[in-house]
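Just the one chain here, the form predicted on its own, laid out as C-alpha cells.
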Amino acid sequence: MSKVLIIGGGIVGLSSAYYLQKKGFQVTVIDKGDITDNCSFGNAGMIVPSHFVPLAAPGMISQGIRWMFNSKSPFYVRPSLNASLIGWGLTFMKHANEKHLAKSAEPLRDLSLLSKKLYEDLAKASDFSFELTNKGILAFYKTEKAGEEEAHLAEKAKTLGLDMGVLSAQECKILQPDLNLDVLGAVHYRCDAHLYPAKLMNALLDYLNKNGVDIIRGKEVDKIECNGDQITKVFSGETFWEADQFVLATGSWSPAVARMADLKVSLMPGKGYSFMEKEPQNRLTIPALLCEARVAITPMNGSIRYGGTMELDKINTRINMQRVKGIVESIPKYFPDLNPAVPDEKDIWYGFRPSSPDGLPYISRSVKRKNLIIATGHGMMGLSLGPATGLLVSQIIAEEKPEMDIKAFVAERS
C-alpha cells in the first residue's frame, strides 16, 4: 500500500487525505499545532462559487491604496522592505487587470462548482453532519457605485452560468423579514451555500480517526531531506517521517516549508478576524456580505459569526483593535437592530489565509521534487474550495485524469 504523508492539518490536508484513504492510500497528517486553532474552524463558513473574481483583480490598486490610510478599513498591507512581500506586491500588480481576470473566471468557477456539489454528498453521509444550507448569500450595498458594481458581477455570473440576482430593498426584507434593514439593494448568490465550519472539520477528524488515518498534532515541520528529485524524510527535531508521496497543505506557512525543500512558493499571510455572539431571535438567516464594509456574516448553530479584513503582513500574534472595531461599527449601518459589541480581545479568532500574488490556488505535482503535491494558496476561500482541493490532490497521487482542468492551479507558474 502507497503511502502518503499530508503536511498541513486544515480543511485542505483533511480533506486530501478523506479522498486519499477512499483510495487506498495510506495516510499520515502531521500538524503543528492542535488542528482546532486553524483558519478552518474560524472563517465564515461560507461555499462561494460567486467568488469567481481573484483578488488580483482590476481597481484593487487603487482601492487598496485607499483602504492603506484607514486604521478601520478592510484591507491593509503593513510597509516593508521584506523582499516576499515586494516580489508579491509586484506579481500582483502583474496581474490586476481584465485580462487576467478573464482568464481566472472559469478555473475558479469550476472549482467552486465541484466543492460545493462535494460538499452536498459529504452531507448525504449518515457520519457526517456539519449544517450545510442552501440559502445562498445577500450581498449588501448603501451606495449606487457598490449597487453598480454589483450588478455587473450578476450580469458577469449568469454569462458563466451562476444563478444571481439583484434585488431592491424591499425584495431583501421579504427575504429577512425579522430584519430591520438600511440598504439599497443587494445581489442575491443563490449559488452560493454556508456551513458551520468546526462541525466539519471535527466530522472529517472523527472519520479519518475511524478510518486508519494517522493524524499526528504538535510536530513543526523543520528538516526536509531530499535525493535527487524526490523527497525522502521529513522531520520534526528528531522524529521522521518516510512516505512514496508527499502533500504540502501548510496554509500561510507554505513559504517557510516548501524552502526546507529548496522550493518557491509565493504567498503571503492576510491576517483575518472574526468573533461570535449569541442570537437566540435567529434574525439573520441568510447569511450577509456587507460590500462596502467587506465584512461577512453568517448565522451558525444559533449565533452569528461577523468576520473580515485581509491584513498583509508577516505571520504575527497580534490584534489590530482597530480592525476589528472596524467589523464591529459596519454592522448597524447596515442592519441598525444588530449592535454587537467590542468583544474582549480573548473572545477574538484570528488567522491567516494564504494569499497567492494572482488570487488562484496552487494545486500541482511539483516539478522539481516530482513525489510532491503542493495544494495551498486559496486566499480567503479554503473552505469553499477544500473538499475540490482534496479530491483533485487524491487524483493526481492516484495518477488518474483530474475531475477539472487544472492548469490554472500550477504551482510554479510566473
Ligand SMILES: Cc1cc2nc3c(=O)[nH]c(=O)nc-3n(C[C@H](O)[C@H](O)[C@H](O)COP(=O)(O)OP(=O)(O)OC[C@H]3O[C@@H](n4cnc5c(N)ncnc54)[C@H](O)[C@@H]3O)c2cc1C
The other form holds:
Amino acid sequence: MSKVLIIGGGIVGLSSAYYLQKKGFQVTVIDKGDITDNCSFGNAGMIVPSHFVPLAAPGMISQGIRWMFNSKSPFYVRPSLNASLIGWGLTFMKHANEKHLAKSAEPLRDLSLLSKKLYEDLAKASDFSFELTNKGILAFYKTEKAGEEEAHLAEKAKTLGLDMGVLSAQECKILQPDLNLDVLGAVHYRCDAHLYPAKLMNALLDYLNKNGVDIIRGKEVDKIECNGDQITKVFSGETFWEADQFVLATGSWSPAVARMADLKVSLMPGKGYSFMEKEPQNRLTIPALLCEARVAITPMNGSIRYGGTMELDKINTRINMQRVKGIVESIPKYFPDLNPAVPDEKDIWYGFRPSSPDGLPYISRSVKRKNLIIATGHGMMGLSLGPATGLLVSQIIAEEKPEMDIKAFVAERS
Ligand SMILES: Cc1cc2nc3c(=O)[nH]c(=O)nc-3n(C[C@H](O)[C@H](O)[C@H](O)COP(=O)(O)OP(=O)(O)OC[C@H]3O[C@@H](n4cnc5c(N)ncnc54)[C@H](O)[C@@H]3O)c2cc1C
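Since the one above is the form predicted on its own, can you give the form predicted in complex with the ligand too?
All chains and molecules follow, beginning with the one already shown.
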C-alpha cells in the first residue's frame, strides 16, 4: 500500500487524510501541536460559496490604507521591511483589480460549491455530527454605500448562479424575528451554510483514528531531506518519517516548511480573533456578517461566536484588545439586543488565516518536488474549502482526473 505523509492537522490536512484513507492509502498526519486549537477550531464556522471575491479585490488597497489609521478597525498590516511581506504586498497589489476578480470568481465558486456538497455528504454519514445548518448567511448593512456595494456583489452572485436575495429591513426582521435590528437591509446568501468547527474537527479526528490513520501530535517538522526532485524524509529532531508521497498542509506556517524543501510559498498569516457568549434563548438563528464592521456572528452550540479582524503581521501571541473592542462595539450597532461584554484575554481565541497574496488557495503537485502536494493558502475560507481541497489532494495523489479544473490553484504561480 502506498504511504502518504501529511504535514499539518488543520481542516486541510485532516480532510486530505479522510479522502486518502477512503482511497486505500496508508496515511500519517504529523502536527506540531495537539490538534485541539489550530485555526480550524475557533473560526466563525461559515461555509461560504458567496465568498467568490478574493481578498485581493478592487478597492481593497485604498480601504486598507484608511483602516490602518484606526486602532479599532478590522484590518491592519504591520509596516515592515521584511522581504516576504514586501513580495506578498507587491503580488497583492498586482491582483487587486476587476480582471483578477473576474478570473477568480468561477474557480472559487466551484471549489466552494464542491466543498459544500461534500459537507452535506459527510453530515449524512453516521459517524459525523457537526451542526451543519443550511439557513444561509445574512450580510447586513447600515449605510447606503455598503448597501450599494452589497447589491453590486449580489448581482455578480446572481450571474454566477448562486442562490441569494436582497432584503429590506422589514424582510430581515421576518427572517430574524427574535432580535431587534438596526440595519438598512441585507443580502441573504441562501447558498451559504454554517457548522460548529470544533465538533467537525473532533469528528474527523475520531473517524481517522478508528480507520487506521496514524496521527502524530507534538512533533514539529524541522527538516526535509530531498534527493533530486523527490522528498525522501521528513524530520522532527532526530526522528524521521519516510513515505511515497507528502502533503504540505501547514496553514500559516507553510512558507517556513516549504523552505525546508527549497520551495517558495508566498503567504502571510492573517490573524483574527473570536470569542463565545452563551445565548440559551437561541435568538440568533441565521449567521450574520456585519458588512461595514467586517464582523462575523454565528450561532453555535447554544452560544454565539463573534469573530473578526485581519492583522497581517508575523505569527505572534499578542492579543490586541483595541481590535477586540472594535468587534464588541460594532455588534449592538446592528443588533441592539446583543451587547457582549469585552471578554477577558483568557477567553479570546485567535488564529492565523493562511492568506495568499492573490486570494486563491494553492492546491497542486509541486513542479520541483514531484512527490509533494501543496495544499494551503485558503485565507478567510479554509473551513469552507477544506473538504474539496482534501478530495482534490487525494485525486492528485491517486493520479485520477480531479473533480474540477484546478489550473487557478497551481502552487508555483507568479
Ligand atoms: C477569526 C477567524 C474566523 C474565520 N472564519 C472562517 C469561516 O467562517 N469560514 C471559513 O471558511 N474560514 C474561516 N476562517 C479561516 C479558516 O479558519 C482557515 O482558513 C483554516 O482553518 C486554515 O486551515 P489549515 O488546515 O490550512 O491550517 P490550520 O488550521 O492552521 O492547520 C495547520 C496545522 O499545521 C500545523 N503545523 C504548522 N507547522 C508545522 C510543522 N512545522 N510541523 C508540523 N505541523 C505543523 C499547525 O500546528 C496546525 O495544526 C477564519 C479564520 C479566523 C482567524
